[in-house]
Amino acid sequence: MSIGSFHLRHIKLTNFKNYTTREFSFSDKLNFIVGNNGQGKTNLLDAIYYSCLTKSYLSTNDLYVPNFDSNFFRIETNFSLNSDKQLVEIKYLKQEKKEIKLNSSVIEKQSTYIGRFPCVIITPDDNSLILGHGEVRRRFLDFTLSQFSSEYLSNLMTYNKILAQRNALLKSFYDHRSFDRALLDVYNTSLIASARVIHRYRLDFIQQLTPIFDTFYRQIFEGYETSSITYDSELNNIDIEDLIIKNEDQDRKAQRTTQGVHTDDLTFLLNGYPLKKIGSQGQQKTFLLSLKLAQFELLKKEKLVYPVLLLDDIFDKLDADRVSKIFKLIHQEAFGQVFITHTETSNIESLITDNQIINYNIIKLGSI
């Protein structure tokens, strides 16, 4: 299996949260990003993943995206794709819709875009996976399979669009005390037929992905731990027209649909446990570090090219060795470009030292 090569060469940003105007330009291998917090370490990591995925992964919404003095941002980023250059320009103006352009030419549907330049951020809201609700893990699953297949974009967002159609005509039946057996079996027969595919996907996504999480983790962590990942759904054990079937009259007393796929989740254990009860914070960054490498690995082996790694102060909390060992990784040719921030200029100059690292860029922001 031959990998091609992606990297990003080029970004300017214009009016993107605390940037007003600024350019940078990368090194293909390592960058390492360093300043003070405060300074747009994060910031530039969240630009060059909304590059890739034409969204913020720290802000749920583009209203909050432009700096404070400003109804407007731009992004303007040079990509390298299998050495074919590539030109993605985003433009956002408040109450006005959001214009991408490739290489000049408006992308209509994002669905179209969206894993092109497959991406893989770990930052340390990713605790959230760990200690938030299910839907933060389903945002996981949806964000990665969304750049593996258009098929399960398409039908992810077909599913939520149906959802919210027939929980609004389940609210309508309850309070005009009326129904319509005929337009429910239209929602219904829709809903299902995108559940299905979404459903696919995610259990074969986890069965793949648990294999490489488990190696990934004793590969940082070496001890007699035992880790793993569930993927918990009602789809698992019936199909979802007899589950539709089932909580109809649920589903009416509720006005909405309480089962489906959109209440799937993800249960992570360690020793047999549940993670966020007993796992230390260096235990959950390191199930997290390991969850992230393997969604990196099969973006890989899906896209054919390496994704772009985003790294955002993943050394806190972190001892030594774990430090080491997951530098080490990140610098194996199994990994393409790496962005790296962190907050001592000395740290990571002895890093590059210790592992006679060649090719690499550093970037200081502020003064430091």
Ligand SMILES: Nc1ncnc2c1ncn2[C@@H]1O[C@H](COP(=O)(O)OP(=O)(O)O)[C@@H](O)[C@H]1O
Contents of the next structure:
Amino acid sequence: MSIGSFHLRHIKLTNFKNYTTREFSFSDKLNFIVGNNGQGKTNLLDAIYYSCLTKSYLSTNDLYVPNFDSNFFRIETNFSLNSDKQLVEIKYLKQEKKEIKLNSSVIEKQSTYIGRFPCVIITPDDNSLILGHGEVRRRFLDFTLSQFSSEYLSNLMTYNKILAQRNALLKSFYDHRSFDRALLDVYNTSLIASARVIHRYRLDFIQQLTPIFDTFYRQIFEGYETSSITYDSELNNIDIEDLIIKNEDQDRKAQRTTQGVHTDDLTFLLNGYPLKKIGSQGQQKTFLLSLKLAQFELLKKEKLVYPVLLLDDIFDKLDADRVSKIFKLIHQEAFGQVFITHTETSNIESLITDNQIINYNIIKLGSI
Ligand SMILES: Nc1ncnc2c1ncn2[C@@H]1O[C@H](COP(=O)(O)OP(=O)(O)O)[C@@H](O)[C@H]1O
Ligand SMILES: [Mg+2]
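Switching conditions: you have the form predicted alone, so give me the form predicted together with this ligand.
To see the whole picture, the full complex is given below, headed by that same chain.
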């Protein structure tokens, strides 16, 4: 299997968070972003993530992305994909629709863009995947699978739209003490079709992910633990059509669709027990890291290019020994372009020397 090359060459930010105007050029291999706290290291990774996925990883709403003193932001990114130059321009003006241009042509449908420029991010916030609600884990699945497949993304968009409409309909039945069989069936048919596609992708993804995840976990942790990920979905036990029929009375009472792929979840286990309850911080961090690296591997296999890897404050997350192991991993040929943030120049310099790295770039922010 031959894996193509993919990297960012240059990025220009205008009013993106703390950057009023700033440009950066990158190495096609390792990029270290160094600066004190609050200098914009994470924001720069977020800008890269944004240009790959047209969304911020950290701000759930675009309203918070423009610089506090501005009502718009712009990101211009020069990518290189299998040696082809690609220019992406993303413009956002408050109260207006966001504009995405690829090589000067406007992108009308997100699903035709997402997945072209694959990207995986590892940040300290990832622990919400373990500690947070199911919604966080579903977002992980959705972001990964949307990069995998435009079929997934378009079905997800349909599902979410129909789900909202069906819920509004159930509420209006309840409020007006009315019922319209034919109309409900129209929504059901559409919901069922998209749910089937989503469930199939998620099931298949977790099946493929598990062995890769396991290998990484062992490599990094070298422990005796057995770790596992299970995909919990009502649809594992019952066909979605039967589920919708079975739940109809309940849904009408609750005025919403009580079960479906929107209630799916993942369970993370360590030695058969919930990781959330029994995992030490080190085990939880290793688990998350292995999960993200497995996500990287699958994305690479699917897209046949090296995804960009964004590592935010990874040095703070782990002890020196594990950092060095991970560093050896990502330094190998299995990885492409990598961005690493850190507060100290000295640790980075010793990593560079110890690993005899030649292809790298150090970006210094602020007065460091
Ligand atoms: N929309 C925004 N406009 C201006 N500044 C912002 C915006 N969003 C975040 N910031 C600022 O960016 C800084 C944090 O940047 P961050 O990338 O998290 O720093 P680092 O990762 O280097 O610690 C904070 O000072 C924060 O106030
Ligand atoms: Mg940061």
